[in-house]
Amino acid sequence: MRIRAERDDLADVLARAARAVGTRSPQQILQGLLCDVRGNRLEVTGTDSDVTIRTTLEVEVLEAGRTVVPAKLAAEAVRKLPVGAVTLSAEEGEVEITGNGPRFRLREFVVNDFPDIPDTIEAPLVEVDGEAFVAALAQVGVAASGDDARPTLTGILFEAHDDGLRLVATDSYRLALRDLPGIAAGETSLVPYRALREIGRTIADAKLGVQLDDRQAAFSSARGRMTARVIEATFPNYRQLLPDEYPNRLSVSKAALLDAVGRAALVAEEHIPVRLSLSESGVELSVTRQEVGEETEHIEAAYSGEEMTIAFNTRYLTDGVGAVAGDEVVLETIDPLKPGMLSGGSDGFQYLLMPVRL
């Protein structure tokens, strides 16, 4: 196998595929990238067996063939070569990467050891706006758990809702959902968020294809394809947490609220909440930490309902406010002991946050 391509283009396809590679995999072959040259194209595949990313590049083919190169090392080696054309070749157990002087010789992995990963799944393909879809995943993903001991909570639920797609995530302390009208959902699937957040970094484009079945989720574009094994578990019944209505409603500037919570977080620790006192005059934020001091400030806001004080974890509150797409944030509450709902008004995003008992 022997190809020639521009340094930046080759470094890009190698680095994007390498994002699926697990650096601590006990299987050495899974620390490599499969480079398959056919016709005038190079296809690069990286996988950790749960998540697979394939990228492609049109190259000058000097000799077709296949090789498996060390993922991180090969990607970094190409990136650090001088600007210009780079040659990548494999022969007799050795991979050679050269470009304008420098030469890397790397040990080739055994090609036949690389897992055979199906390229297609039996599910209808739905085309979505790539930028909007990635943004929606990021909004909902803030509520996904990072605790692998609770795998059910590390994913985003894809399900049909009102002739569209609903995305839902929860870590049991907060819940985020986003409705995307006009998108056929296909199978209800629970997809690992660690895979979904790679879409924007690897294959996102103006148009994105989505396929879901009971075993895999696939996302594809002109830049490549990512597949992920779905989480085989029952997602919590989140609907029972969503009230029909809220009697109290606060509308406040997103930027002002983020800045205020950020200042409060300087005093607070993880276990110390920020208090929000809601009244017709707006919202007063306060936080007290006995060994440090306190911070208090007032923000102008529109409020309707009974005067009340409700407290939230500062990081969780910041995550929710930051995920709102618009310039205004709406906080709806029932009482200080029941979850509050953050939203931007009309974009279909909702963020349910458990209060901290005072």
Contents of the next structure:
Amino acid sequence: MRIRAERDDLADVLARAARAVGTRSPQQILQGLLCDVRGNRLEVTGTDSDVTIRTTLEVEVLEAGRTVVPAKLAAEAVRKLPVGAVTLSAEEGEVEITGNGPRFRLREFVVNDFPDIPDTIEAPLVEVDGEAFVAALAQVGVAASGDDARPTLTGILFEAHDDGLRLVATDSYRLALRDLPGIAAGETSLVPYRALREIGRTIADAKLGVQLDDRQAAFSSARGRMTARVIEATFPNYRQLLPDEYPNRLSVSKAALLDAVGRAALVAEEHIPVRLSLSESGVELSVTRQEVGEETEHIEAAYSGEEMTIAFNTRYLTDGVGAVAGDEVVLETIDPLKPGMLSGGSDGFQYLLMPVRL
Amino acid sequence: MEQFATRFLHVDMDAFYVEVERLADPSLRGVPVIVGGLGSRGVVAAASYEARRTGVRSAMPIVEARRRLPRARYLPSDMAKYTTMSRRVFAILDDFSPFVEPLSVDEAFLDIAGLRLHYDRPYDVAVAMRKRIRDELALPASVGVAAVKFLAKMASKEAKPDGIFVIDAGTERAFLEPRNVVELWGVGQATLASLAGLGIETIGQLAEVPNDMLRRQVGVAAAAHLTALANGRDPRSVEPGREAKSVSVEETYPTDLTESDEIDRALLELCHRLSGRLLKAHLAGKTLTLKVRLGDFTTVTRSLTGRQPLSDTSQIWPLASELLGKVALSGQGIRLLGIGVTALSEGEPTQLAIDGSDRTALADVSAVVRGRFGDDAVLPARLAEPPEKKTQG
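Following the display of the form predicted on its own, present the structure of the form predicted together with its partner chain.
All chains and molecules follow, beginning with the one already shown.
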């Protein structure tokens, strides 16, 4: 196979597909990118066998064919060539990347070893606004766990409802959910956030197609396609964790609260909570760390309910407040040992956060 | 070298919460300060000496305090802050003696018998201790010195504020005689009324009342207790026990354990025992250490640090199993197993889990039941014996 393309275009399709390539895969072939040239298109596939990203580019085809190139190295090599046209070719176990002088000759991976990733999903394709969807994933994703020991918690639940799609994630300390009315997702499935996080950086476009079945989730746009193996586990029954009502309600400026928690976080460490004392005059934040010192401040806010002090992990609180859309954040509470609920405008985002027991 | 005749110290921080607040805000000095719950149903947690002059006392409703002292400075109590400072106070006390028995965040008994080679008199220990607390923490402390615990505590009350009071050996009776019996340890309103029925008001009168008369009035046990106190006797020793650095249990088996089921059960049993010790002491720790001694006496230890403090069997067991899985048995049997928890904390902030997966509720209930009915009242089902078998054994 042999193609010619603009350096920046080629670097882009390689780099985006390479985001699916794991850095520690035990299988060497998964460190490669499959480049498949047909018609007038180059199709680049990267996979770690759970998440697959496929990008395409119109190129000048000199000779059709397939090759597997070392993912990170090839992508970087193209990126670092002088600006202008680049030629990528593969022949007799060698990949050649040249352009305006420099010449890389890299060992080709064994093309037939590249796994055959099932890429087609029978499920109907639902079209969504790409930008809004990626933003919603990020909003909910803050609550997803990064701990592979509990895979169920590393995903975002796509829950199909009659009137739309609900996204839910929890790492067992907080739970974020977002309702997206009007999106008929069909199937309910649990999609790894590790994959979803990459959509924005790889294939996101103004319009995004979403397909879900019981094994895979697929996202496609004019810029490419991502498929992810869904997590085959039962998501916690989160509905029973959502309190029915909250007697106390604080409404506070999002920017002021974020700034204040940011200051408190300077003094706190990971396990030291920030305390919020809620009263009619607003909210008083304080954090004390042995051997270091303390920080306190008062923010004016509207509060109705019992005077109380509740403590939260600073990072979890920052994540939640930061994810709320709009200028005002509402914090609803029950008591210092029951979950608090953060929400914002009318975007259907809710962030349930467990307090820290002092 | 002589022994100290008075070896017990009672250290009591003066208006501790108030003084801690004053460290942060010097404008609170010299004025009446009240710390407590500031809501309509709050109570006074601590009052400065200026405030106490008007009769404000701990546990008084804050509303009442405000009525008496509308112009005092009122502050919400900040336990985290006081606990932090308390640790520093205890760190100083620990430097003086390994026998430190905390009574609360701001109060402790010490046995200083071992300092006789370093100080001429117990009084000098008290001076040195107060100086260190003053120099390093800028906090006032009062110290009572006596030959027995309850007298040391009465002495510190006498020393307040910011002083030392020694009840010299041999002067106990003279100290006690004129005082009201209500000052004695364990004398509440009920006992007070019973004693009044015998016409007893002072400790001196109590010391002289015929024993059988006292027994009829208050019962055998209380009579013995009161007579001892009235005569300045108190057999209790100082019981250290705060913040043990680690808690561990181990077992050497009569024959080496070889079957995996047998090993699992043995480990579970140890986890349960360790949990019992931790719960009893109200401790939890994040670092779990496993010790394995093999048939050939090779000893291997493995440890890991979890996110949550561990105290319940259900929390310890999975981690202990994980650790054991990392030990290469190389075909040998296990001669000894031990597990321990370090990085202990008491009441450290704990991130709660939404789904209760931190098992707090279960652990709490289990702790209560085991505390009341014995360690084996709640057992992992694998360790439980059928009821009939148990009665035979």
